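Quick heads-up: it's one chain on its own, the form predicted alone, in structure tokens.
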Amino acid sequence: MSLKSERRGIHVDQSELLCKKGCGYYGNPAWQGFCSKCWREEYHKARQKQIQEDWELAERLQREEEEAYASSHSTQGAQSLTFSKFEEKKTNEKTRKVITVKKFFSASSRTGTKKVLTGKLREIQDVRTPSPSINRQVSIETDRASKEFIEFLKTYQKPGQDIYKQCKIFLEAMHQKRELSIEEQSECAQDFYQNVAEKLQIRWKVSPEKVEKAMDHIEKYVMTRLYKYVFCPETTEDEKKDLVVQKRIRALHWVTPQMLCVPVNEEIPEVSEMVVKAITGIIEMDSKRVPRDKLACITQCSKHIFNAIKITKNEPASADDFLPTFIYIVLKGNPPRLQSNIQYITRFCNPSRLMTGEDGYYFTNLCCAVAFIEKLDAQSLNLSQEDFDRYMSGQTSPRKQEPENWSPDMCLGVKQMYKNLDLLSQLNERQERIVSEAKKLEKDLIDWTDGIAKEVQDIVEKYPLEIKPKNQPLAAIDSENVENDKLPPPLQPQVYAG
């Protein structure tokens, strides 16, 4: 799904909302654009076509192994008889294993398919000993969840003790194969809602609306036990994708709703009650178990922004405003295991909610806003390169327009705050300021000593300083110096008579 940025906003065309298959279902990106249906269908050849070639290998070395030992061997009659039924039995017991394998993993047929299923819980009835995980203590949702699951069966009646047993034995399954592959578990799940529908609507003959109920409650009954072992699974990389998408939000905490062209006043007092509660729910999105209660919340998120951009456009929002505003409350409420979440919903949710309805709708336009800010960049919020560099490293931070009016409403704390936000921006600039004239200043101060220092070495070299011996010092007239010999005597006085 391509997402366009213009300067009047954010736009996805409708059209690529849908699966790129053409089937007029809802498609999803971590599809690659298929809806639930056709992803599987294609998943289910790539797969059959590797392990069709895994085995075409394994028997190729099977092959050559066992033609190599035959000749190496092949000494006696005795011997090669006890040979060949060794090998019989070899080729017996791997034939065996390549149809249980192939049935294992061979796709189940999407239109009059009744025993699927049926024959894969019979298998699974031959294990004799109950999984340890199935016995524990179970939590208060639970146990909440069971009686309000076998509440619901009672209504049922015959089908409603089918759809147990068919849940029981369908849970010892998926204990039974948690060495499998999240995708491969995945597909166990999608298996059992598509043939349990199937089953409702051919074989017990229940309208469509009641297969539909039914089918949310199996979810909710099954998946609240699963969900421990299912959700952000160790051997995936969703919690690495979560610290991604994470951090990816928080260096976007900058971001304004002008930058994405949000059609939403958060002044107006009931608008930002709505984006508060939005947010709320993106938020709560988390602490549910249930992919159908997950999706409720994206769905109640999805509505507040509706009602926020109607309030403040005084006419009903359009797909092209709703886009942009669910992107700016992603961004705002930085949800937590926002891709463990997603992955979850894709994974293990009754596929036929996310292929059409209000929920797949929302759901989608979710992971298009995930994509979106994923690859968010300097031209989507119309801005500078350079400006965008300097807002994602938090050298700086876009200034906040101080309103003309305030609405005489508004909160003073509220007030407050945006003049503070304003006060801390100006004090980053005028100290971004003092720091670039301090660096200069210690430059100028390097570049002058350098300067001094220098001059002061070309006077050294050009006059250089001759340092003479020191003289001797001057022997006294009157000392007994041998030097002085030669000097005439000092005068005597004399005493003339008078």
Given for the second form:
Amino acid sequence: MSLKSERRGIHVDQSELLCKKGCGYYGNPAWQGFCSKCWREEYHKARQKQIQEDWELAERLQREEEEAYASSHSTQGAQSLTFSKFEEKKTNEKTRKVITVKKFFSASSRTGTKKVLTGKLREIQDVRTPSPSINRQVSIETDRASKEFIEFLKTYQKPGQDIYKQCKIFLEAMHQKRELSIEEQSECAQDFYQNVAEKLQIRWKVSPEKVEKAMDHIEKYVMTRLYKYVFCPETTEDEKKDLVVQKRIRALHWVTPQMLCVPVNEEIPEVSEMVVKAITGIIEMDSKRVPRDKLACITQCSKHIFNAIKITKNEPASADDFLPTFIYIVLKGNPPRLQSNIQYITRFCNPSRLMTGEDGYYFTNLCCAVAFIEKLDAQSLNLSQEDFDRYMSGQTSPRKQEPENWSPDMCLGVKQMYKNLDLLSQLNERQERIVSEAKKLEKDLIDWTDGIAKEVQDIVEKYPLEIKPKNQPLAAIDSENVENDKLPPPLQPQVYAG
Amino acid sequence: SISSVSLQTIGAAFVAKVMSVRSRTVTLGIWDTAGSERYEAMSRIYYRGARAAIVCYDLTDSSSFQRAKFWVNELQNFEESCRIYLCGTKSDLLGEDKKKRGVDFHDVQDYADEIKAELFETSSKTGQSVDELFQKVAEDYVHLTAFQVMTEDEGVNLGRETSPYFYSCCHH
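Since the one above is the form predicted alone, can you give the form predicted in complex with its partner chain too?
What follows is the entire complex, opening with the chain shown before.
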């Protein structure tokens, strides 16, 4: 939309091509309209300022974090955090739109040697968007990831340098591919993981354990950078699917543990604590940027579920216990952007981790849980179709209690609500009865009129009304006598003399 | 190595079992899958890409063997390259009482030959044949990949196999 209007407005004024500082040289969109010399100066200034601000923000965040940690952190906190993340995502998307437009302009003037610089420019541009605090936070995370990565690579010496070079090349390639479909970008990332791992093993003869460790760091470094471009990209249906799943889970709020045969008794305080922790874990997944960190959240959530089952049943859990409980946790937690997260992990996680290992197993279970929730019907909950439909439409709830079962300490408001609901349903019933009776009356009336009309019609047909023509001569009475001539002549008056 | 008894105490639906086969180290990622009919539609997500599947049935219950046949069909249809291992469980219950056996050994053996599967009769209580079963899975994996991958490099091979029922059987 914005792209179109911008496009229409393209017109190049000679003065616009010159450096914004007015030094007389030509400017370049890639340097925000400055010439190379002025741009370097400006960039340096902005960079210094940003570093200063980042530092201040980092300190503030650290303080806040410490304070937050001091006051006990409840699940409520975690939920609101993830929600703010959801909003952040929205703003991020807006930002991206702006960038795409800018990129559209800069693309033609970009040359090979300036690629790295444009990359840096992009970061600056991101900082200058309307929601600076969020973006700065992101760049802090990116910076921290870079520093950690470089520190880590030092322990690998020469292969470390090679890794760093390869990562840079890969990030550059991904930058070029930003307009391609997400599947192609995913393939590019998977190839990259595979190539780096192979190179480390074969060329640098790094031990398998160390390769695995390095791969984790590489994933963290590149995905922290790529996250905002490849997570739930606009070119896919991911966001739409997220909303569908979210709505679906909301519509299934009435599902009880009993229906799913969940072997977890939440009345045991320890168990309910585990359930809360599991839900927090799965919700937290959305706030992580690295696929591996997201997987770690799923695994953590699963561990809590296993504990909950173990405490309830007093024996270790199998998949037959685990999967229903996991489904229940997902239904209860309604984790944000579930589909996007699953897609992101599938596309950009190191494949060896996903196909094998514990994380992969729990991730597969999550995929199963989501598939189950999507397909869930009356049969899968051991319910009759009527009950299922009634619960889905919200007409009634399996949790609804009859007044005689109310505990004395039940909330007054809830009591009143149930009473009102009862009244409403009675009213509804009466309304329906009246409507149906009115319809019956209407039908009776129509039938009655139809009946009368038919009777009249029948009688009319049976005794047709014949009106004879008026001016027929009376003599005609005789004309019907066919054998007139065979009759004796009519008597004639005779005159008798007398 | 992990014996059946310790598996029970671990109580996990996932176990990474490290084994050595002909001087090579193989890590089996053992996945338990939910066997309930409710989740039948989702089971394909579990065994996608699996190299081996251990399909378990209860030796004392003939209906469980019919269910096992269903899983075998599923695997054959959707995961062709997955090797199948039939695993009768609770062999300890058979003991001397021959009447308790609900599934005839020779019938299953014929079926196993027909579907080119290996057959083991195991007990998680006594640990009978459990280690042999996993050893066989690992050996077959190494043997097969040695044929497939000509440029064999050293390092960890990550085989993966699913075992519908296996752990659930351990609990009963």
